[in-house]
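The chain below stands alone and is given as structure tokens, in the form predicted alone.
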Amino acid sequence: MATYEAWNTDRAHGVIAGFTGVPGACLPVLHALQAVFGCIPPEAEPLVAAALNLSRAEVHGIVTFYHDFRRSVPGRHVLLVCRAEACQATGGDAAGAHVRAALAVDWHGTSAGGVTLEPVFCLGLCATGPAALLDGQPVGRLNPARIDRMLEALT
């Protein structure tokens, strides 16, 4: 579980100084400014398109069309649940259902007890049915008694 220190303009630009100069630097900006702050808020959105000369759309249709930035600090546990194909073809709808309805949230909210859910497209664990990362370990051959399980693991 990682924890992340709460959003300060100051530190921002220090994260963003350190990139300036460097091609290509808003993806690796961004990844740096999540590990700090746990999201990219969208007061970080201007700092970089300033820092980096690109225009607050830019920076923008980044931050939103990635899925590996939030826009919101996570919960204490995050679980990514594979939406790849090949998931899907062995019963990863009915895992991502499962999750989703025992959790009584939806992909990309943080449930009561402390959970963010999130899809990934493509773990590389095909070979064992639907698949998860929790909290960055892998969990496969999901299903709705794993599923129980692992959830009840984690309060």
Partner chain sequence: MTRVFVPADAAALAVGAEEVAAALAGHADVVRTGSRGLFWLEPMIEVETPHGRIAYGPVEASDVPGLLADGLLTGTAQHLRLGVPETIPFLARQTRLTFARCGIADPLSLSDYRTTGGMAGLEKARSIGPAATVETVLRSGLRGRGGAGFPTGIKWKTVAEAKGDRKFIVCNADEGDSGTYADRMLLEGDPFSLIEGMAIAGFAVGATQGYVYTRSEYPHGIAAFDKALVIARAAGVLGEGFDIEQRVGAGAYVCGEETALLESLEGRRGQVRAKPPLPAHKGLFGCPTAINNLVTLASVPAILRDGAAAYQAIGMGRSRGTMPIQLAGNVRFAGLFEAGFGVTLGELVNDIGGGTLSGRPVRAVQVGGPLGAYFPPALFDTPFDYEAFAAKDGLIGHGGVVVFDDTVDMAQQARFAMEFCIAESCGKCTPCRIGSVRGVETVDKILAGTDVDANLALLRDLCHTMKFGSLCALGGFIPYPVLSAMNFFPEDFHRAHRLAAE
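No experiment lies behind these values; they were computed from the predicted model shown. Take the two forms, superpose them, and find the largest set of C-alpha atoms that agree within 1.5 Å; that set is the rigid core. Positions refer to the first chain, counted from 1. First, how it differs from the form predicted in complex with the partner chain.
- Relative to the superposed core, I147 shifts its CA atom by 2 Å or more between these two forms.
- After superposition on the rigid core, displacement of the C-alpha of R83 between these two forms amounts to 2 Å or more.
Mind sharing the form predicted in complex with the partner chain? What's above is the form predicted alone.
Nothing else is written out below except the one chain.
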């Protein structure tokens, strides 16, 4: 379970300053900001733009291009469930449907219990699928019983 800091301009400036002189720093900066604040809020864009000598439009374009960068803070838990072919071949679609039903959310949604559900195309766990990544920890061979146990263990 991750905890995030509330948006704070001074703190953001401090994070961005850590990348001074790094060539092509935009992705590392955005990853660092998201690790601290849980997302890349709109307020972050002009700060990143000024520090990296980019336009705000360019930074907005970069943030919205990549699936990983969020615009709002996720739930207390983040669950990535693989939707790709190797997991489909072992019942991934059914596992995805079971997760959505159990959490009562669709993809990209956050459940009442604070679990943000994201689809992902491949976790490299294709020999032990269907696979998921729960708060960064891999879970394989998903079936309804394992999914229920995994979700019940969350606080």
